[in-house]
Structures are given as C-alpha cells and as structure tokens.
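As a starting point, one isolated chain is supplied in structure tokens, in the form predicted on its own.
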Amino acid sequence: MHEKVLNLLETGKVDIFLGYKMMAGHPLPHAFGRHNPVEVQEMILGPARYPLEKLAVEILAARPDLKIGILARDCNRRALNVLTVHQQVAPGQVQVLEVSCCPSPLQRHADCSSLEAKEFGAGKKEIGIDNNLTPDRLEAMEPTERFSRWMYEFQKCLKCYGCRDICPVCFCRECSLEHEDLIGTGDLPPEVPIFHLVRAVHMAGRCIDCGLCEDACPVDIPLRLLYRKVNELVADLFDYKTGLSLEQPPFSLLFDKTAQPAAAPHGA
C-alpha cells in the first residue's frame, strides 16, 4: 500500500493522497504530499472510518486545481459514484486505492467498524428497535408496535446533526433540517419524527449504507434501517441500486435543476 501511494505522488498522478494516520493516539484522516515522502509510511489501515471522498470534494471545491487520492473501501467507491452522478466531482478527478474490507479465513474480523454486529440492552430491543434487525423483519411486528418503536427511538434524538455532517453523500449548500418553516428551532427534542423523515426522504437512491451515521448517532437510533428500507423503496419501484455505477438515477431531472456541482469540473 505504502509503495502504491508513493508511486502515485511521485509520478504526479495525484498531488495529494487521503488516508489514515495515528495522532495523539487516534487513527484520523490525514492528507500526505510528495513533499514528505518518508511520512507515507505512517500511513495505516483499520477498523476507522471517516468519509474521505467528501473531504476530496470539499478540497476541491476550494482547489479545483488539485488531483487527489483516496484510500477506499467499497463504502467510498460507492460515495464516489454517488458524488460525481449528482456532479459533485468529475468522473477521474478522484482517484482510489481500494483496499478490502470484508471478512477472509485469514481474518476474524471485518477491516470495517460497519461490518461489526453491535450489542444492545435488554430495554432497547423491548422497546425500541434492535439496529441489527433487517427491514423485513421490523415490518413482520404489528404497525402499531412498529409506530411505537420507532417514535421511541426518534424521542432519543439529541439533533445534534452528527448522521448529516458525517454522511459522505449530503452535499446541499442548504440544508432543509436547518429551514425554520420545516424543521422547528430550539427545542429538544427535535419535532417528531419530522426531523428524521425528512432526512430519510433526501437518502432516497443516494445512501450507500455506509453506517456512518448510525456510528456517529450518540444515542442509536437505528438510522441505517431507516434508510435502507426507502432504498428498498426506490429498489422496488425504479429498479436502481445506489452507488454500484455511474447510472444516473431515475430522478436524475429533478436533481439536474438542484445539485449544482461544489466544484466546476475540469474541462467545463
């Protein structure tokens, strides 16, 4: 890996490359440059995850100049498919380093915090939602406990935005969780469950069931869930699985006249 991203700053492929590196005894994301070779080796892989294909964007939305790499597993290349559908970056403008994340003979555990199954209390799964439960499972249970276990879980809410500052796929200079005449202001907790389906409307054909948010949620809302089930949503309906390619998605028209790219591509 080291000698991979050595050679795409040397050969001038990329002119910075995003990874991860130990500091104050943390793994966290850190751009490396041709400048500091030697300072690749401290480059390192692990169960962390933050996402680097949006902070790709958002450097380039400032130096659109600049050629960037990024360490990746199938989480960012789907980020990165999502991103450049909805004009976000240029197709090529960021190049990866895929790196495996999933489970192996050789390898106990999954390389990924996502792919980890998480532990809950005894209160949670008796009254609240199980986060490991799949969404046919949860629609088995009657609508009136359905109704009941997910307004448990969204009265949790802290609204700290932390689901949306993560996620790699929320791109909008103006965010509807912060318009007053949608989302009210001030209160805690937040107006339920407006807050949360609102957020689940615009993941739609655009999570990529990364669980970013889910790991960020200070309280557990099991947010993945939610959003897998309104891909189902647009599975079933359009046929369009979010992220596997750069097929535009069946709403592209829409997105079209309100994405605008952070970043003029090259060549535009």
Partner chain sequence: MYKLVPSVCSYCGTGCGVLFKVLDGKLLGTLPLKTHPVNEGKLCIKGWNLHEFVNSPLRLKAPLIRINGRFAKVTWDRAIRYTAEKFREVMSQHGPDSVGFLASAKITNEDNYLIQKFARAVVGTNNVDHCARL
Given for the second form:
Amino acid sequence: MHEKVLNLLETGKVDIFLGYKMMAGHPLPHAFGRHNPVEVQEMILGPARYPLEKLAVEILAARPDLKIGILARDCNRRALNVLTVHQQVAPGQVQVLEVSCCPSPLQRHADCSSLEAKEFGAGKKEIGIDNNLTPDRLEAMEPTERFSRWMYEFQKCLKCYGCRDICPVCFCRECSLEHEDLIGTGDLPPEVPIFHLVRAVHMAGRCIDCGLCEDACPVDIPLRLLYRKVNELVADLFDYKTGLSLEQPPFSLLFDKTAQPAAAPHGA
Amino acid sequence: MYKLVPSVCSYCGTGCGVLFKVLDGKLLGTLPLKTHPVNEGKLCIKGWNLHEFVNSPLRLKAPLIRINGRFAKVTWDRAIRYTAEKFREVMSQHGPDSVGFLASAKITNEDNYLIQKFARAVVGTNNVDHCARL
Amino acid sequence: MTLKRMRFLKELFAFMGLGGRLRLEWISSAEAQKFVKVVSEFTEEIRALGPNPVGRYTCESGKKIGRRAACPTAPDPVLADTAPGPHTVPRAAAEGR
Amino acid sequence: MVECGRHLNIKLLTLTEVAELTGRAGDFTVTLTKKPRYVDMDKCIGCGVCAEKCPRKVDDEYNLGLAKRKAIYLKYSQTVPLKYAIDPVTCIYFKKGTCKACEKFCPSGAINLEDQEERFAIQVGAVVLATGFAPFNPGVFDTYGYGRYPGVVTSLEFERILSASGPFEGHVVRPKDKKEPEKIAWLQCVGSRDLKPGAHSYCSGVCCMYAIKQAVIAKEHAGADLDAAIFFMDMRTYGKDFDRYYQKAEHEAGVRFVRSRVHSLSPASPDSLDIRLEYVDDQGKLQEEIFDLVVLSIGLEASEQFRNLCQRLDVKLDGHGFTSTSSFAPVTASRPGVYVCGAAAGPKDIPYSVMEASAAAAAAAGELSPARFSLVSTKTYPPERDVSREEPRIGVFVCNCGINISGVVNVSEVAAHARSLPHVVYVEENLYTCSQDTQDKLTEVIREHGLNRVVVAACSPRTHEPLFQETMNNAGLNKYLFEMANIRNQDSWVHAQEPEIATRKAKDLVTMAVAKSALLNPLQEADLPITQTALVVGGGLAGMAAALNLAQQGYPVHLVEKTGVLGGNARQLLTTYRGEDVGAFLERLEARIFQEPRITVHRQASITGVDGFVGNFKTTIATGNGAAVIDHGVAVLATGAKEYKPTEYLYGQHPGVITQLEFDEMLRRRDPRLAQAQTMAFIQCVGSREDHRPYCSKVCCTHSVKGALELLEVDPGADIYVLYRDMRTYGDREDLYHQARNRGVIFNRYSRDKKPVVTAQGEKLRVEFRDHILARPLAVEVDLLILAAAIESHQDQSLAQMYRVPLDADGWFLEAHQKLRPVDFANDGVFLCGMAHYPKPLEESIAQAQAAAARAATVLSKGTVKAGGLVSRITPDFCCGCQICVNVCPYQAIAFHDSLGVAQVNEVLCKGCGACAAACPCEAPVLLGFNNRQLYAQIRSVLRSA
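Let me have the form predicted together with its partner chain next, following on from the form predicted on its own.
After this comes the whole thing, all chains and molecules, with the earlier chain placed first.
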C-alpha cells in the first residue's frame, strides 16, 4: 500500500495523496506529499471515515492544476462517480487507490451498503424510528404511525446542516435548503417535514448510501433510511443505478435518461 | 500545501473536536472530528461554520473607538486607557453595580475565569455573563 | 416521465405515511367533464383521509412545532401520551441560538 | 380566431358576401355585399342582455337544432368578433313591426333596427377561397330514416352531444328522451363512396378518423361499458399516427369494428326509439343488432352556395363541385390570382387544411411580393416609465364578462376584497374589461393614479393577455407588470351551480394574482437582426417547391441536395393519380430553379454542422469542392423518404417480383415484359401496417389502382389482381378505384394474419390467398407481382440533432403540433415539408412545401427576432456546472460555457417553460416572470387567506 502511494507521488501521477494518519491520538485524514516520502510509511487505513473525495474536489476547485490521489473505499468510489457524472470533476482527475471496506466502528460488515447504525435506546424505538430498520420493515407499520414516528425524528432537527456539509455528493453552490423562498428561515426545528423531504428529493440519483450524514447527525435522524428509500425508487422507476457507473448522465427527475442522447461534452 | 488541522471548537464550553481544512495557508472549512470523545463526529451549526469568522471581512482585528460619531481604529493602549477612564467615571458616579461584563465563548476558559474574577474582585459587581446564556 | 416523477413523489409521500394525497391525471383542455369528475372525486378522497397531519405540527400562525406549547392543536392519535413537544429538542441546542 | 380578429393587418368583414370579382391578378376589384347586422359593432359590448331579453326562441343551428337560441344571438360563446347580430328571418320586429326588446334593454345603445345592406368594393392583389364544405344531408335517403327516427343522428350532431359546450355538456344522451345509450353504432360512408343519385362517389377522407375519435371519446364520457361499434367498408386511417390510433381504439379502448355496409335501419319496435340494424357480416351471415343510438358518419360536400360563388368568380369546378386544381399547383384555382385552400378544393382533414392555408398564403405572397409592407400598419408606444424605485401601486380590474362571470360570481364582493389587499390602490369593476372603451379608460386610470402594476380578473390570459399588455404599453408601463386572474374559465364556468364557492375562489385567485404582481419586475425584449436568407435541405420535389416559392417571395435561398440531381423520388414517378406527367413537370420546375437568380443549388452536398438559432443559423456543408459555411435565418427540412426494399414475397429472388417504383420505371421504358404478361398481381401493405412499421404508407393503394389501370391500357385483356387489407383511395382517388373495379380488376382482401403466399413456378409465380367472399383458398399464377412496398424514413438522427428537432418513433420529423402546426417545429426557425414528415402524394408534398415557405417567410419578413421577455436566466454564481439543465431543456436553449464553467440560456430559443428551474439542484436558473419568490408569494397568500 505504502509502496503504491509512494509510486504515485514519485512518478508525478499525483501531487497530493489523501489518506489517513494518526495525529494527536486521532486517526485523521492527511495529505501526503512528495516532499516527505518517509511520512507515507505512517499512512493508515482507518478506522475513521471521512469524505476524502469531497476534500479532493474542494481542493481541485481552488487549485485545478493539482493532481490528487485518494484512498478509496467502495463508498468513496461511488461518490466520485456521482461527482464525475455531475461534471464536478473530470474523469481521471482524481486517482483512486482502492482499499477494502470498511473500518468504521459503526460497521460490522465489510460491505458498506449494509452499514449498520449503533444500537438505540428504548425511547427512540418506542416513539421514533430505529436507525437500523430497513425500508420494508418501516413500511410494515401503519401509515399514521409511520408518519408520527417520522415527525418525531424530524422535529429533533437542529438545522445544523451537518448532513449536507459532510455529504460527499452535495456540491451545489446555492443550496435549496438555505433558499429563503423554499425553506422558511429563523425557526427551529426547520419546516417539518419539508426541510428533510426537500433534501431527500435532492438526494435522488445522488445518494450513494455512505452513511456519513447519519454519522454526523447530532440527533440521530434515520437519514439513511429515508435516502435509501429514495434511491430504491430511483432504481425501480427510472432504472438508474446511482454511482455505479461513469457512463450515465446526471440523474434528473425531469427527463428519462434512456430518451436522451449521450451527455454533453464534459466541462472544465 | 493542504493540511487538516485538529482543533477544539471555540464557540461554547462543550469543547467539540474539529478538523480545519487548510489549503495554501487559507482556511477552507471545518469538519467534525470523528473520533473525538466529546462530539463523536457531530457538530452543531455553529461548529460547522467555525471557519467562517476567521476570514470574515466583518471580523474586528483592532479596537475601535467612536470619534465624532464614527468608529476609528486605535491602538490597544489607547483603547484600554479610554475604557478604564470611562469605567472609572461611571463607577465613581453610580457605584460598581452600574457596570457589567459580558464574556465570550470564543476566548479560553482561563480568560473567562479572569473576566469574572476581574468583575467580582476588582470592580466589585456580580454583573457578569457569558454569550452562551444570551 | 411525468408518470414516473409522480410515482416517485407518491411513493415517497407514502413512505412518510402521507399516502393517497397526490394524484396524476391527464385531462385535456377539452375535457372539462373529466376535470370536474377527477377533482370532485379526489376532493372526496382527501376529505375521507382527514385533515393533513402536517397541520398538527404547524399552528395557525404558521409557527412550527418548536413553539407548539402555545398552539391549540389536536393530540397526536398514535402517540397521544408521548407526543413530542418542545422538550424533545435537546436543551443545549435550543439555547445555543 | 382571436389572433385573427386582433391582427393589425387583418380586416374582418362579417356577414359579407362576394358579389363580383373584376380585374386581374395583382389588381382585383372585389365587390362585396354586407348584410345588415342590426347591431352597431363599435357600440356592442357583447354583454348578452339583448339575448336574455329577446322573447323569440329559435333552433340553434350551431348546435344543429339540439338547443335553442334567441333571434338576437351570438353563434357561440367564443365568436370573433364578439358582437351580437339579429337574425331578421325570425325576429318578431321584422315580422310584426313591434317588440324592440333588445333596443330597449341594450345598455350601450348598440341596436340599430334601421341597418341597411351595403354594397362596396375593395382593391386586392389576390383572393384566397377558404369557404370550407357543407355537411352531407342524409335526409335525402329513406334508408337511414334520418329525421324520422329520433335514434339516428349525424356525426356533426354527435360532435355537439360530446362537446362540453354543447347542449348536454358532454353527457352522452339520446337527444329525444335523454336516455344514456348502452349501444351506439357508427355507420361509415353516409353520402360518400355511394353511386346513388344524391350521394357522392368520392371518399370524404375524414370520416373514418372522426368516427373512431367519437367512439373513443363516447366511451370515455359514458364509461367503458358503452358498446361502440363502427360499421365500415375500408378503414381509411392513412394519416400520420392514424393507424396507431385505430389500433389503440380497437385493442385498448375496446371499440368494435364491423366490416359491413349496412343497407337499412328500422325502429326496434313501433313505439321504441331504439334502432334495428341489419347487416351481412364478414362470414356472409345476416346479422341483426339493436342500438340505442345510430350515428351517421356523413361526408363532406360542396354547397350550392359555393358553386354559385365560384361561378361568379369565374373559378372552374371539378366533377364533384369542388374547385379544380392541378396536382402541381394544389392551391391555385383556375383563375390567375385566385387561390384556394381547405375543403373548398376537396374533402380533407385539419392538418392538411392548415397546411394548404399556409400554402395559399405563400402562393399569394409570391404574387404580391413587390407590394410587401406597402399597406401595413404598425404601432408606436410612449416610452416606458421607470418603476424600479416605486412602491407597488396595484390596480385591480374585475370583469363581469357580461353575465359570463357576474351571473355566478359576486363581482362587487370580489372587488371589495381586492381593495383590502396589500399595495392595491385602485379597484374597478367593468362590464367588459376587454372592450375598446375600457382599454382607453384603463390607460387613463393608470396615468391618473400612478399605477405601476395591473391585475385583471377576467378570462384566460391565453386569449386576452396580449390585449391588456398592449394597453400597458399604451400607458407607458412595461407589459410584464401585468397579471391576470382567470375567474371565468377556471371559476364561473366550472362552478356555475355554486355561486358562493365560486365567489370565494374568485377572491382567492385575485389574492394570488395581486401577491404575485407586487413582485413583478419589468422585463425587456430585444430585437436581434436576422439573416434574411433561407436554407432548404433536400432537393426533392418538396425542397424544390419550397425553395422556388421563397425565392419568388424575394428571399435568397440555398438548396442543398445530397445527390447530383434534383427531383428525389419524383424522378421515378410516371404520372399523378390524375394522369398528369410528373417528368415534364419536374423538368419545368428544375429549369425555373436554375433560372432563378436568388436560388443557389448545392449538389452532392451534405450538412456537417449547424450553429446558431432562429434568424442567425450558420450551417456548414461539405461538397466536392470542400466545406462552406452558409448564413441563414431559417431552415426548411425536406429530406424526403425512401422505398422499403422488401424481404417478403420472393422479392430479390425472383425476377417477376418488383416494387411500385420499379414498375413505374418499366412503364416508362415500355418494357416488353408488360405487354407479354397476361396475369399480374399487386400486393398492398408490404412492410406497412406491421409491428415494426405500424403506419400506413398512404400513397400505395392509389398507386396500385393507377398501375392496374395503366396495365389495362397496355393490354385490355390482362387479368389483374389487387390483394389489399383496406383500400385507402381517399378523396376523389376513389373514382379510380371504382373505375378499376368496373374494368375487371379483381380486388381481394387479406388479413394481417393470413397473408398471401408466393412461390416460384419457373418464370411464373404462384400466389395463394383466401377469397374473402367465397371464404375459400384460391391460387393464381402470375407473370408479374408488384409489391406496394412501404415508404421508410431516412431515420436521420444526425440532421435532427444538428437542427435540434425531434424524430418520432417511426423516424419521421415530429412537427410542433400534428393538427394545428403541421409544418413548424417546436424549435423556432426550422420548418419541414414533404415525405420527411410522413409519406404523402406529390400534390400534398407541394402544398406542404409552399406552407413551409409561408411559415419561413413569416420569420424572414420581420427582419428581426425577439429575445428576452419570459425566459429563464441562469445566475452564474449559483451554477455548479452539473449540466442537468442542458439535458432537460426541450428547446435546446441552454449551452454549457466551457471556460466559465457555467450554463447559459439563449434567450431567443428559450420559451420560458421552466424545466431548467425545476431540474437545477442549485436554484441557479431564474424563470423571469415566474420566479420562486413570485410563485411562493402566490401560494403563501392563498394559504394565509384560506
């Protein structure tokens, strides 16, 4: 692993490699550079998860001249695919070094898409939604009960925007969630349930189910459950497999990808 | 070139762990520190925007005194001297309870301790408060 | 496309427990009768479903549940005893503003 | 109609007849007789009080006697001009000399019972006849019992029964007893394809399609249980997408199709309104069925009046009483300078009538081009007031629309409500806000009260917004500071039975309009100059005709042809169905093209790239001499189609099997095989009306019949078989079909699942098929087998993409609207004609070519195109460059700017549909005039008031 990173740096294939390193007692994301090859030996794989691809795209936005490599688990890879079809990064601009999933302490399985949330207390299970539920298990409940439970969850929202800020595929410059005409300002919790439904709809064809949003949520709203349902619908109704390929146009609820010619040439 | 710098949120007393994204010496953004025992990878909206005030054009970097109705930049010496004079003036006329102290979450606990000590022991008033309670 | 888009929203609403409140029909400008029929039918359907439950979380002034204590709204039928109120918002966060 | 009525350069003369036409093309004097209306058009405000008070009720001819009207009346509610008229035949005053109720009650003193007939003359350069058709009157035959049996109605009457604005508001009932029918039968070919005296031998061409439509709609209105049966001889669904509609009607809607000619009707029992139908079915068995209602699908005919008119105008008629035209000049009447379009020149449907209308305009415009712009009026407006620093001052005008709105909605209450709304400083009620005097007053009020936003609560913006916007301009306000609330079509008309609810809804609609109007901003439109040159793609017949007409109208034309010769498929045709020599015509046309200095012909040229948009296209063509860039303002796509090369029936394997075009070639060369051949067969629908090509190729039936007749010319003793699925010799082509049968051509029908079987027998061929009358298999040995091969599209994806126009599922170019805009595309500045649109005979291609030229000239003649107004604008700072908007834009108006990394809207192409604004994840596009703030203000205002 270290060899590969060193090789990427030394051959000039990348200028910066984003991986992890222990610092101040924490496993932290770190930018390894060519100038300090010894440091590369200190690179570790985990156990924390950060949206490295998001960091890479942010760097590229300010310094398009750089070439960046990232340590990519499956979710990083999918996110990068989504960012590429949305023209946020040109294909190949970010080199990936694939590693196996998934060192998060929240994760008991190696497969990221079955990433499970921690155990929750009895209170939440009784009146809220257990983050470990699957969409079908939630759907087995009566609609009125389901609605109350969702409302319970949404009302806890602190409007910290953490779900958006950590999200690797949230790249918009102007966020609808901050748009005064769409979401009223100045109230807590934010407009229930519009705030979360707006975000859910915006996640259609974008969410790659990495679970970082739920990790970052200070009040444990089962966001993955919501977005997972959204993407189930996207897959069933539109036959669109989010993040699985670079060969598809960006998803939009407004047009059918099959009826469209290939996507327009890539921009900068 | 690009660094991720661990730090502690300066907004309130909770002490959440944060990670600053720094590119070419410029602060790009804030991330929660995933493994920090206090916040476990979560932040409130203020923490998420911790970097905002650092580069904000509205940030005050020098003391201002209103001169002829307009704020003017002055030296710390002058500002402190001016404040001390005014305090003395007010307190000599109306007593120590006529003044109060507001402390900030953006300074350290030690500094906050000093402020309340200053209010209580030096000035002699209990009129001291902190922005987290406002 | 519209069909798929509406199914998407319909199912999403249903997932939230708000099913049956969205309907898509094709009515041309020449089909006034159909329009009347569809709108009347749907109005009845909606009426049968009862008031929009979202309304329970919003009171007349448009203020959200965060200020619900002042809001004379119907109790939550499912969670009548444990209805979440402002107290469920963690205090620190509420005060942080 | 409204557009026609308000156009500055169209003068409407109603109740007027042409008495005489003297002079010559380019300089005619038309003598007109104007019948008295007895109502002053300038004073009448169309309020309807007169009709309400008129005591005389008469049958309403618009509803074909199914409803009543008064002696003073409007033909129907959307009449243009919206002015009442007195029918002197039934008016009590004109009969008995007293009454005058209308005069007494008219609020504007518009009644003039002394009105006299006027005779006057006007000078014109060209005359267009668009007099339409008369419906066939089935009452002349006993057999149908029309007029005697109340259970029998004509298709036109049924159309009114189905109509929401008709006497039963779209409820399907039997007029006499209002019974809801359970079974309805349509009888096709009533008065058409009928040699009885009084009927017509030709096919009316439109009845099959309208009967299917009526059956489908009747089932929609009355429920799927309704048994709808259509009795027909041949199903003639030959138009674009018609066969699909037919298939859907049969297989999805469940309409019953019965192939049979019903000979007579009788009442089911002496006292019943139900009708007994006796007919012979496909198997030759006599059947009997009882129907609640029988609809006679009546044909189209030329009226007596029309024939008299043509006599006065010295315009020749054909044998059926329609104007006589040549296939090569389909809209030109026999008298020079007189043009004809629509059903006046023979039965035809809406799209083709619309096409011909444009074609007639083009033909006339070619004639009149020297005088262009000499008599037109234009408008000038005062400069626009800058309202950007003003608080909104909204004026609300609530319209009574005569009794249309006030009959239901409490208008005063709505007006009072409007006064209570924020920013509203002036409220007025009008009897007719759209009347001319109100417009003048509006202008005054805007000035006097310093209004800077205007809301009219009246009817549909679709019809009236332009009028009010013009008034805004007259008052020195930007026209986009105007907003309409539709309290008529969407309120008083819908909730006629619930006045209180309607009033509440009207208030809500006004509240919303006011909330939005407060946030309206002035929008600017810019005039962009255009290149007044046309590019025609395709040098076939349609392309040539379009190019020639545009050149005659005075515009430079580039004609681009991919092969080395002009003429396209027409080169291979021998004669038209009327027997006119196609080759000779092509030579004349080609000569004129090459003589015309305004036309540049590019042969062996292909289009490799297209840039720009309406008014300013740049098309790159590659020729033998390298590439060239052509600047042009409009493009006409006339790329034609091709004959399908069959794989069926031993084609290509046996020399005796040929296609129709190859057959024409043999006729031209007088191939000796034709004279030697004793027995010949034609097979129709080879490759057409199949799963993968589910359309009718339209021309082949006539072509085969014509071919059979040609063969009989060569050898009158030849045995000729035509194997068909439905004979589709529409219009007067039916005469050829009739002639062919008379002369012994054997026509035998086959069904799609039992196709003829062809086997080789040495030099001969054996064709096996099933005789549909004897119901027995037959086999004939033929010398020559002619296949009516389908016409296929070129499936030219790349051309379609370059000009940003769509192709339909069959590869034909898809027009903007199949009925009303048959030669336009949704993308401005690009037009289509000829077989690139759909298979069609030569005369229809020429008419469509002229139509495309006319439509193209409407762009070229203006000299500029408008940009801006209600368009989308992308805020570059918010654009994240994902290009979703580029993909969703149906008008291809958004391009991605590579170096800036943002998407940009071309304001000329943008139609303001808002798809980009809805699709953008980042709220970057702002739809001017419908932005988020405005829309949310509307929603919030109404939720607040609810």
